[in-house]
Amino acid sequence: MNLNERYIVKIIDEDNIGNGIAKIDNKIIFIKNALLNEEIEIEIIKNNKNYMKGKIINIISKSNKRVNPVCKYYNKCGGCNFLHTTFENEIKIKTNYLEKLFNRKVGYLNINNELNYRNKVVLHIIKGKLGYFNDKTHELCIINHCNLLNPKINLKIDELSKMNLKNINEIMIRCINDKIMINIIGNISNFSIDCDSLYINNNYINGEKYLIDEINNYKFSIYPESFYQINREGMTNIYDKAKSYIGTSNSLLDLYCGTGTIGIWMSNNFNKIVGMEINESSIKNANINKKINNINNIEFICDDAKNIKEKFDSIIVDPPRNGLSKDVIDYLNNSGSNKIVYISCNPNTLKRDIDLLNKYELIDLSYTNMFPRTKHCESIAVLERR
């Protein structure tokens, strides 16, 4: 088996990230866009020891779950994974794969917003032309348009691909509440915009400092550097569920809180709340989101989530994409609380540190497609002192 030689498989399985799966003499291949029982004349184009990647060079036996994509950049930009099938069959394919990794059923919290759901970007600039980067390259993919962005910033990308982005390197747009924050990052000093919050190399420029979305009659600050879930469905989902799980008890710790968003969602259920979070911006954003809806019973405290030492009745953890440090692990087994949520964007590590976490019992496991038509999802899960 060569590179550029042709074959024609038959898709037997699907992974989590938009590739049908084939095998060539026993050996795996995987097949970017290619769904379960389609008939496809491939390309090998990469062919490793373990495995082989293909491209689709005809469809002979097409799937009926195969739709056009809506995007004319889905094959150049790599953002998206799954805009070649229906969303049902996406989310069908999200939880196969999580109930595989698991080993148990997995619960889907429902969300609507397949597109136009994302409240922030992040463009690159290129020799004054703006885009994405494409998977995995610093190639850059220029577009005017995303799909899966709120209509307001996709308005304001196409007003600056028609302006002078010389010297500028990135451009951050955020929408909440139909007001725009733009971020502009690059050798520059003054670059004039029309938008309702204009930051230009994370410095304070004119218009509102901040931002504020409202839900479930909290209100909810946002700087140009601080984290805020970019899907407000998909949060609202994951909170709500958190709470349920959580229940109540005299005290909670929020690790990686950001901007405090889940604590003061959680802050009729305790005593006594503390949030713990290393951006200070995420910092200064939570301790205006506790003014703002008058809430006395939390604490936030800048810093890395290692260096915790309280013990708590309760604990939520929501960590980055590579999950939980050895410290952290080890603060969790010896705490002695009797629920810990752990909230996940990224499955595998979440799975790693739950076997790490040798104290706690795997309750209950749901997921929401926070992240539609890309390959991501965020998952919430229980865990019980054993």
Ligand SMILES: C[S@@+](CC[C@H](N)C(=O)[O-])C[C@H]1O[C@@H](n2cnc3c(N)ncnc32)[C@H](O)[C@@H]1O
Given for the second form:
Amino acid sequence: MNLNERYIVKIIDEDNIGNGIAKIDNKIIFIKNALLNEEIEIEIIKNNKNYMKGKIINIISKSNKRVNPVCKYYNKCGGCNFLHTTFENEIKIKTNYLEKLFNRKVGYLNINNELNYRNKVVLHIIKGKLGYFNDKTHELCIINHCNLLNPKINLKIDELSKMNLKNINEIMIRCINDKIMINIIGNISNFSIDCDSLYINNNYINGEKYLIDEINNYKFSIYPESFYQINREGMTNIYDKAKSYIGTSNSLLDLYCGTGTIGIWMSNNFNKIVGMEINESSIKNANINKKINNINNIEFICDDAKNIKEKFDSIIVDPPRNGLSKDVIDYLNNSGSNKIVYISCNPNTLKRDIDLLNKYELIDLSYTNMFPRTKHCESIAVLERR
Ligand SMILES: C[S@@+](CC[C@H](N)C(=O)[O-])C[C@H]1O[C@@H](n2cnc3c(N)ncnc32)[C@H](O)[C@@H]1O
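Beyond the form predicted alone, can we have the form predicted in complex with the named molecule?
Let us now look at the entire complex, which starts with that chain.
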């Protein structure tokens, strides 16, 4: 089998990043955007020792789960992976992947909005043109619209793409509660655009210092540099599930707490809650959130999670994609806590960490399609002490 050779293959499986899988002479070949059971003429574009990659030349028999992508940038900007199939099939593929990875049944927390769900975007600017970086080629894909974004963000992108963006490297736009926050990063000291909150190089310029989301009767403040979940429906799913998994007890640790949203969400279930988070801006918001929600049983600490020592009845961890460090795994194994709820945006590091948490047993696992049409999803696991 050589590069550029063409074959007719039948797709026998699908992976979790939008590839169909076939075999040629028993060697696996991944074909971007191919779907289960399709018969396809492909061309070999990569031939490694253990696997090959192919591209679709002609679909001979089409899956009834195939749809026309709703985006002209699909496969160019690198953001979406499942626009070539139905939303239902994307969920089926993600569920299958998780069930195979964890070798167990995985609950699904429903998401209605497959598009326009993102409340934040970071755009890159090269030579005055604005767009997304393709995560594989690192090339700029110039855009003036993205179907995943809140429509108000798209209006701002369209406006910005007609402006002079000289000396600007990056623009962050957030839309919370219909208000727009913009943070311009670059070699500039002033910029004028109509919005509710303007920052330049993370320095406040005008408008509101932070935006406030209102959800489930709670108020959550957000500075430009703070972490905030990008999909409101997914956030509610995960927080409600975390609340039901964690139950009630005396004390809770919310490790990697961001702006303190999870602790505030379940503040009635505990006498004492401690949130720990490394990012100063998020901790500033967490303390504002405590105040504006009149919550007195939470304390927020700005520190690296690896420095946590105190013991708690229950623990929630919600680390970034790379998962838990060895120090945190050791802390959790020796914590004596009855329950750990692990929220994760990366199933592979979740699996690795659950295997390392050998003093705990996985009791239940669910996920929500927090990032529809992309390869990502958000899982939530509850573990009990053995
Ligand atoms: C996925 S977010 C979760 C935030 C929060 N639980 C929420 O739902 O909004 C992960 C958070 O971990 C923080 N973080 C990353 N590395 C950390 C570390 N070593 N120690 C503590 N926090 C860290 C990030 O700043 C980010 O706010």
